[in-house]
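There is one chain below, alone, in structure tokens, taken in the form predicted on its own.
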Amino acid sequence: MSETPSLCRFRRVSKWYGAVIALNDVSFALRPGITGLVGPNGAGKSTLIKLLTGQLRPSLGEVRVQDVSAWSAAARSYIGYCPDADAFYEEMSGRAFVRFMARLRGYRRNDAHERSEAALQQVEMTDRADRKLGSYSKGMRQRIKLAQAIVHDPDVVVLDEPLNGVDPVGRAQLVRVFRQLADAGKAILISSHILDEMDTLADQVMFICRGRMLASGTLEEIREMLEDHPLKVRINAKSPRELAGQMLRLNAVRGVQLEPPQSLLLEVERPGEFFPELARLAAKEDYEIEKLEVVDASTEAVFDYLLRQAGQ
């Protein structure tokens, strides 16, 4: 099966401001689906987004969207951008704002009206679109920003902290829209500091720190690359104390903690070595292992490890 073509590509991109290197030799491709962009403050996320959306030009390398330069005017029709900060005319209604943005895109009045109504319906704001922007909650403001980002049906949608400050109900509604867009074949890039949401939201994650891409892929793929990444593994067994003694004899087990009444929490390194050893032990001895789960296979756990490796 051939690989899905990329909708956007960074090729060895660097960006510096004077003596400060904000992005250093970054390469990646965005394909249909949701990609999470994760990194601490000052990591280079904002610079990456500005390069992708054509707000900045790379110092070295190339950024292309649908095979045209992201810096070119032609790329604007392929990209939708939902910024973190609000910059509204607060007295304007949500409907008027989205329609105005469609007109700025170059659509005639009737086309702008039709596209605005379709975008408002997609973000579930049709019934509240005539209220003033100044009266909107954070979640409603985020949805209006998303509506203007997709009003021209772009192939790549860039969302900077779109869930920041949104209540759980609004968050679930936004996530549903993100998934609909991804299912329609669009590439969605979501910059976020809400790390645990990336576990269920993103199809793949890119970890960036100090301007460099530390790792990218699904969490499972990243784990396979990080052979030394310690895991926390919980085991439920009928004889946890006896099993704990055996676990401590395994070279890949760094620590064992009893969790009454029948659980062990193990800190494991070299997972590729540990799990076969555990399987052989379970087959040889009658410890009646009832359940085994990896309890820290999350974005945050992987990210913390990557930051430690990078010396943060």
The other form holds:
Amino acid sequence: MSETPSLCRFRRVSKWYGAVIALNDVSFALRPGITGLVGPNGAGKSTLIKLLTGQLRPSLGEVRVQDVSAWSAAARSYIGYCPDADAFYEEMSGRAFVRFMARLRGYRRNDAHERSEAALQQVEMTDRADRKLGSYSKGMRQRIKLAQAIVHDPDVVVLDEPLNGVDPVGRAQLVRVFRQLADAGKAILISSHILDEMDTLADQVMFICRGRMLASGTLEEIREMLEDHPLKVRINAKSPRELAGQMLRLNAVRGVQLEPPQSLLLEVERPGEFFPELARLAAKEDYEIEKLEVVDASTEAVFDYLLRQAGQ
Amino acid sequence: MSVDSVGFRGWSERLTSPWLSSWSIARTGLLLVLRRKLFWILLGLALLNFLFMFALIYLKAQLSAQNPAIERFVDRILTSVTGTGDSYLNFMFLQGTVTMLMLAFAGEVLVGSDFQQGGLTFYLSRRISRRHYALGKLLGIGMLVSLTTTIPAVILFIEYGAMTDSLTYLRENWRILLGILGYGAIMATVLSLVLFALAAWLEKTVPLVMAWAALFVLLPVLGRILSRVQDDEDWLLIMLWRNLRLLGSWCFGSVDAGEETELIGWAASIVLLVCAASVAAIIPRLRAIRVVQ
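Next up, the form predicted in complex with the partner chain, please; the one we just looked at was the form predicted on its own.
Once more the chain from above appears, this time first in line as the rest of the complex follows.
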């Protein structure tokens, strides 16, 4: 991932609203794939998104998209934005809305028509696009918003809380579209405060809190950086006591806790060293390991650790 | 790895000017307004007056054609269709009542909802700037004003000319056409700015209607009371609608020299002040982006 070029770059960006600092010295680069932007309410997610989409100017630092300032109109050609607001133009049909947004992009009438049809097809809304926006479900509104964001085939798609309030079926459909876009080489930035979503959805995660970037990278990378919090690994095996004895001999294992009848919980300091060792042991001895799960490498757990560290 | 090899490409499509997007914004705004039944009722009301005038002009032309001698008599009875600048000025002024009512209810649809529901972010994330957005919205309001004032007045002017034997009326009274367009442009500009400013701050229909009523109903009443109590006609200058009419009469060239010219100077200054205040109120609303909902 690190070899792929970045399309958007924040360089030491800060943003103040009067005396309140919303974003503090933030730097990162956005690459192809799905990047999750995670943080509690008021963390600075919306400010970061509005700086990226050229709706706000940074107080300090620079935001560049390709090689132009995000504030310039040219940068918006590369970005598709799907805001979290979804109560808009209730009287308008989904098709008319997407077409209108294509016209605002600068397309001529015929091009706008073609582009909007292609976008509606991509989000699987072609057959329902003539209904009024006011009659749509939450999931359908999200898809129409996504269609207007991708109508000009942007390289970067910024989605603000795209799965908020969407039912499981709609969520699965949207996630499928996000994945298709990411597979097509686009950079997708998804802001969310629902951390469970990010475990399976995001290739990379950026954790933000109180205007500061706490960490960014893949979940595994970030988890490994948290040296003060050893990785918790639960193993179910037929002979847990024998396995616990073996585990204690490994340098990467800091502690072992038996959880009767068949589980043991390990505290692992260097996962990169531990897992190959475990695999070697499992192959050599017959411990009959039934299940192995990392307990605290989810987005939520990592974010919890990061917040605790930031609090210190 | 180069940028090209991961699917990114330079932007080379032929696109229209962002200024043309303002037209799309105006057109869409107008269509949104016309989707509501209330506006069709108000438009119908405005059309009633227009149709009445249209019929009167036709009737006058028919009567005059049958007996040219009674033309003066007809002119004396049907004072509203004399074909002079004043008759168009009066027509547009009367149309203004329905226009005002329409604008008070259209403010939320045209502008308020963009601020209330976060629709502004959709616009500002496109290739257009705040200027293009503002121009589009002002154009939309202006089109609504023109739909009930300038356009019907122009149609009546053409009808009046067409009903005469030759095109002499149209040739000799080009100043009236300029007057219609000028008064219409002044009304459209001033009302657009004031409505945009009020709708951007008040957002919802009820407070907007109240503010609109205060500006165009309460203030004129106050102006009349004060002018009587103080015995000073200058108080009438706080009536924005009257000031617009004064400017309109200047456009039609029906202003007497002397005191009235001075009055028009004051009216113009007040109208300009209102426009400047509206612009000053609009700018911070366009700058501010609501970050935390």
